[in-house]
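Let's start with one chain on its own, the form predicted alone, as structure tokens.
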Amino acid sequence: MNESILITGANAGLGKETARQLAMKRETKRVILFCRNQARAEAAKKDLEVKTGKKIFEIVMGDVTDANSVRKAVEKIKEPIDAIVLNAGGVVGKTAAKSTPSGMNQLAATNILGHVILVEELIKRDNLRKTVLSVSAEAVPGVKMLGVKPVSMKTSSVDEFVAVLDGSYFGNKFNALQAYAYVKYAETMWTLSMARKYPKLKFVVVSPGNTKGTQAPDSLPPAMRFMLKFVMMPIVFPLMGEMVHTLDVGAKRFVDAISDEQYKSGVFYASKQGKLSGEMVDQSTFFTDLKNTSFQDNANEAIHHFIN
């Protein structure tokens, strides 16, 4: 049972609907919206309390590209929390070179930079109870319809993960769909070196899922956004058959992984190999690099390369 939870990225999309979802759980006594947009994060929590009926939605200002940002609202949150939804993120930046102050390009440090330093910031303060669900995605194991390729690294190492983070492993040939793969491979293996550190808490991996209603497709280059959005959503894809769902399937992922206990730490849940919807599976089943302890824990040191 989790009483308290906190989804960042929670003002719309999936973060928004898995709050609206954990709301309507009798167990739950507060939901803290983390945003990096005070309007945004006001309009959504008067939208919830009327959708929900209640009055139990905080907001926590921070940005996950800014570790200052990070580190001054945790500074904030007073009281334990049960669980935390690791949901803001998305295939943003149109180049891998543009980086952050953390020296991380704009794609891995929206993906991952915040997130890691809010959970182990709260895990410092002992103010971190009980899970931890990390957001990735099936175009880690690929997505052959989508033409994005396997993550594929010559050795996983800690020099590759930085290069990775930093952009330059992609070097003139960025393609912002595959790139955001490999980032989020960095970030699912994060998670999984950190089940093995904290065994008393539950880090679990989820994809949600090829959902429609997000604002995912929104960051993509204009030829494939118009794809997305127009053919393949509304076309081809619902002819494929567990292949897309709607936005309350995608949050119930996210929901029932934090909440049902036959979702376990230490492993990465996503569609069954090939598809982007329907039931959930353990992806190193057929994507074994999930099961190397040692690139797990190559990129959680390369992560904190870029964290002071």
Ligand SMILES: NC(=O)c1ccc[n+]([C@@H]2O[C@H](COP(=O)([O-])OP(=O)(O)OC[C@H]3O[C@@H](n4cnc5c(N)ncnc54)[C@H](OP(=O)(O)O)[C@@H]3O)[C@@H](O)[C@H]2O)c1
The other form holds:
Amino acid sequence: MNESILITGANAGLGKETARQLAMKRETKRVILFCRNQARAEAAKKDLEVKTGKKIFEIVMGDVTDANSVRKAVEKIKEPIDAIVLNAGGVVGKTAAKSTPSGMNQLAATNILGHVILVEELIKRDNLRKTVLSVSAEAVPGVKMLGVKPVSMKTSSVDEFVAVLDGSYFGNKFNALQAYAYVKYAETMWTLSMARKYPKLKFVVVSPGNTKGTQAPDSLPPAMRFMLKFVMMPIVFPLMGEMVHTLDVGAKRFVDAISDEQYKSGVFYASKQGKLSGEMVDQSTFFTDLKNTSFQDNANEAIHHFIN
Ligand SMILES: NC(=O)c1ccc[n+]([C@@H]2O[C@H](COP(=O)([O-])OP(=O)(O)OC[C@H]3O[C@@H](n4cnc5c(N)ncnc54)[C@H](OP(=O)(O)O)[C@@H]3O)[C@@H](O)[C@H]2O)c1
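For comparison with the form predicted alone, would you give the structure of this protein in the form predicted together with the named molecule?
Let us now look at the entire complex, which starts with that chain.
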């Protein structure tokens, strides 16, 4: 049973809906909304209190691209947390080069940097009791319909992961959606590495699937945003079967994965191959790099090149 849960990026989209669904569970006593913007966090808290009729939400401020702000946030978390949902992220950053003070580019820092610090600092303080859920995406094994090729690194070495994280891997040919797949792969592999390092905790990776009703399309390049919002989401995907779903369905994947024993530590769950909705399956059955423990540990080591 998860009595206290922390969710990053909890003021909007999947994070906020996950907070709502978890709050509706009888056992939930505390939901921490980890957000970077005070006004947006307060508005989400108020709305969640109205929607659930419960006053169990707390706000912890932090920006996942800023290591110091995450460390300060951890200082404020005095009581142990049962489960943490590493949800903040998306296809952010218009160039590979835009760097954060850590040296990771914007895309990698938003999806990885603060999450790794948050989890490792909580473990150090013995303040994490059960489950870590990393949010990944079907982009890792590839989404043909959107032109996203499966991640294919030459060796998945530490150096190659470092290049993905600082953006140099992509050179001048930065395609935000394709780069996002590589960054989510690095985050996924770190999580699988942690599952082996901490066998008493559950480290699970989940993609919400192609979910309507979030802010995500707003950060895409304009042409892709237009295609997605006005062509793919409303017309093409619904015709194809198991390609899109609503916000409650996407968030339920996270809720199920942290609450249900059938979802195991060290596994990346997402849609069946070629699908973006429907049943969740173990991605390593067809994307076999996920099983390679050296690749997993290389991702972990590479991430720590950016953390002092
Ligand atoms: N939607 C989909 O179809 C889909 C599919 C696969 C995977 N995912 C993944 O699911 C997760 C949630 O996506 P979503 O669609 O719900 O996106 P969203 O609606 O854009 O929400 C993203 C959340 O992350 C927060 N955030 C962004 N940068 C942050 C930072 N630097 N520090 C702290 N919080 C930050 C945002 O806060 P602000 O409001 O302050 O910006 C917002 O609360 C992401 O990891 C995304 O990659 C989504």
